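First, one chain by itself: the form predicted on its own, in C-alpha cells.
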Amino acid sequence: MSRPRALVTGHTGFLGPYATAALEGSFEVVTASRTGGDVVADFGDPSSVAAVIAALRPDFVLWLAADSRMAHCELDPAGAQRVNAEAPGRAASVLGSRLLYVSTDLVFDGRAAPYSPFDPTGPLSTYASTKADGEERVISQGGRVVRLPLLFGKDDNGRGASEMVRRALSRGEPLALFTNEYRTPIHCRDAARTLATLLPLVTCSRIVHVGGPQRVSRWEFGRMLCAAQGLSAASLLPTECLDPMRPRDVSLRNEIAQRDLFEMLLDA
C-alpha cells in the first residue's frame, strides 16, 4: 500500500532538514522552495501555490516557507505579506485541514504570557503581522496552525538560537544576549517530531502551541546551553532589549509533553 504524500514548502531552511527526516518515515515526502527541491518555487508569486499543488499531488502539505527575516520585513511589507500570509491561504484553500501551517510565538504582543493557543494575537512586527494575518487565512479554509516558539539545534548554515551562541564562542567574540526577552525554546527535532504527528490528525485542534518545557530568557538559554556542551560562558554579555518590535515574553503555555530542556540541549 502507498504511502501518503506529504509536500513541505520552505524545505531548505533551518527547520525543514528536520522536518523532512521525521516525515520520511510515514510518507512519501516532496518539497519545494526558492532554491531547490521536487519543484523550484517562489512563494511570492501568486501563481505558484496552484502550480506547485498541480505539479506534486499532495496529500498532505507542512508549510513552513516564510520570510522570517525581521529586518527584511520591515523594508519589504508588501513581500512579507504575500509569502507569509497571502501564500498559504491560497494552499488552504484547495487543501483545508491537510494543510498545517506553522507559525510563530511571535504573534504574541508579551504582556500577557504564558500564551494558549486561542489567545488573542497582539503582532508588533511587519514579520508577525503577516505571520498572524496567514493564520486567520489559514483557519478561515480549514486549515490547521502550529505555533513554535525560538528553535534551537545542529545547522550546518549557522542557523537557529544554539548554532549562533557556538559560533560567537568558536570566533571568541562577545555576544550579547537579552536578560528580559522570554521563550520557551525547543531543539528542531522535537519540534520535527511533533509536526509529523500531527501533520495526518486532520481533526485536531485548529491551533496547537508546540513549546518548549522551560521559560527562559535569551541569556539564561545561552548559559545553559555552555553548560551542557561544556564551553566556557565567559564572552556571553547580559543585555536589556530595548527594540519596541520584540515583545518581553512570548512564553507558549505547552500542550504537548517535551524532553527535559537541558536534554535537548546535550545534542544542540
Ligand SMILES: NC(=O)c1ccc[n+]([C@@H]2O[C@H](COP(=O)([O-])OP(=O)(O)OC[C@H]3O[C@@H](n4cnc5c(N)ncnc54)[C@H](OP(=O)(O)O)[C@@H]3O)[C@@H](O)[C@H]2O)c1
Second form
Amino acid sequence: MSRPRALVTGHTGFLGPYATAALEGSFEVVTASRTGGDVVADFGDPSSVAAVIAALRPDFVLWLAADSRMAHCELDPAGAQRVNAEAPGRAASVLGSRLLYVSTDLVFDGRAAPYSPFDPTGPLSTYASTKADGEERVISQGGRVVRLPLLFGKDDNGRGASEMVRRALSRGEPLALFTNEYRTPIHCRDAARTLATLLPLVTCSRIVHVGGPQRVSRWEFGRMLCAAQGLSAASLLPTECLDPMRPRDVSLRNEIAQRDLFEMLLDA
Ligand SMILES: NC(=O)c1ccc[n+]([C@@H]2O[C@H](COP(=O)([O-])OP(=O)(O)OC[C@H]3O[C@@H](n4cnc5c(N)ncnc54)[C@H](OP(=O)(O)O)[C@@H]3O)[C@@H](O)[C@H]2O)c1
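Show the form predicted in complex with the ligand, please, the one above being the form predicted on its own.
The next block holds the full complex; its first chain is the one shown before.
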C-alpha cells in the first residue's frame, strides 16, 4: 500500500531535517524551499504556493517555512507577511485540515504565562505578528496550528538555542543570556516526532501547544546545558533583557507528555 505524501516546506531550516526524518517512516516526504528540494519555490511570490501544490500533489502539508529572523522581519515586514502569513493561508485554502502550520510561543505578550491554546495572542514584534496572522489565516481556511517553544538540538549550521551556547563556549567567547526571559524549550527531535504524530490527525484540535517539560530562563537553560554536557559555564553572563519586542515569559502549558529536559540536553 502506498504511503500518503507529505510536503514539508522549510525543510532546509533548523527543524526541517528533524521533521523530515520523523515523517519518513509513515509518509512519502516531498520538499520545497528557495534553496533546494523536490521543487524550488520562493513563497514570497504569491503564485508559488499553487505551483508547488500542483507539482507535488501532497496529501498533507507540514508548513515550516518562515522568515524567522526577528531583526530581518522588522526590516522587511511586507516580505515577512508574505512568507509567514499569506503563503500558508493560501496553502490552507487548498488543503484545509490536511495542513499543519507550525507557529511559535512568541505570538503571546508574555504577561500571562503559562499559556493554553485558548489564550488571546498579543504579538510584540513583526515576526510574532506575522506568525499570529498566519495562524488566523490557516484556521479560517480549516487548517490546523501547532505552537512550538524555543527549539534546541544539534545543527551543523549552528542554529538553535543549544548550538548558540556551545559555539560561544568552544570559541572562548563570553555569552550574555537573559535571566528574565522564560520559555519551555524542547529538543527538535521531540518536537518533530510530535508533529509527525499530529500531521494525519485531521480531527484534532485546531490549535495544539507542544511545550517542553520545564519552564526555564535562557540563563538557566545555558547552565543546564553545560551541566548535561560537562562544559564550564564560567563565560555565560547573566543579563537582564530590556528589549520591548521580547516577551518575558511565553511558557506553554504542556499538553503532551515529554521526556525530562535534562535528558533532552544530554543529546543536544
Ligand atoms: N527555531 C525555533 O526556536 C522556533 C520556535 C518556535 C517556532 N518555530 C517555527 O518553526 C518553523 C521552523 O523554524 P526553523 O528554526 O527551522 O526556521 P529556519 O531555520 O529559519 O528555517 C526557515 C525555513 O523557511 C524557508 N524559507 C524562508 N523564507 C522562504 C521563502 N521566501 N520561500 C520559501 N522558503 C522559505 C527556509 O528555506 P530557504 O532559505 O532554503 O528558502 C528554511 O528552510 C518556523 O515556522 C518557525 O516560525 C521555530
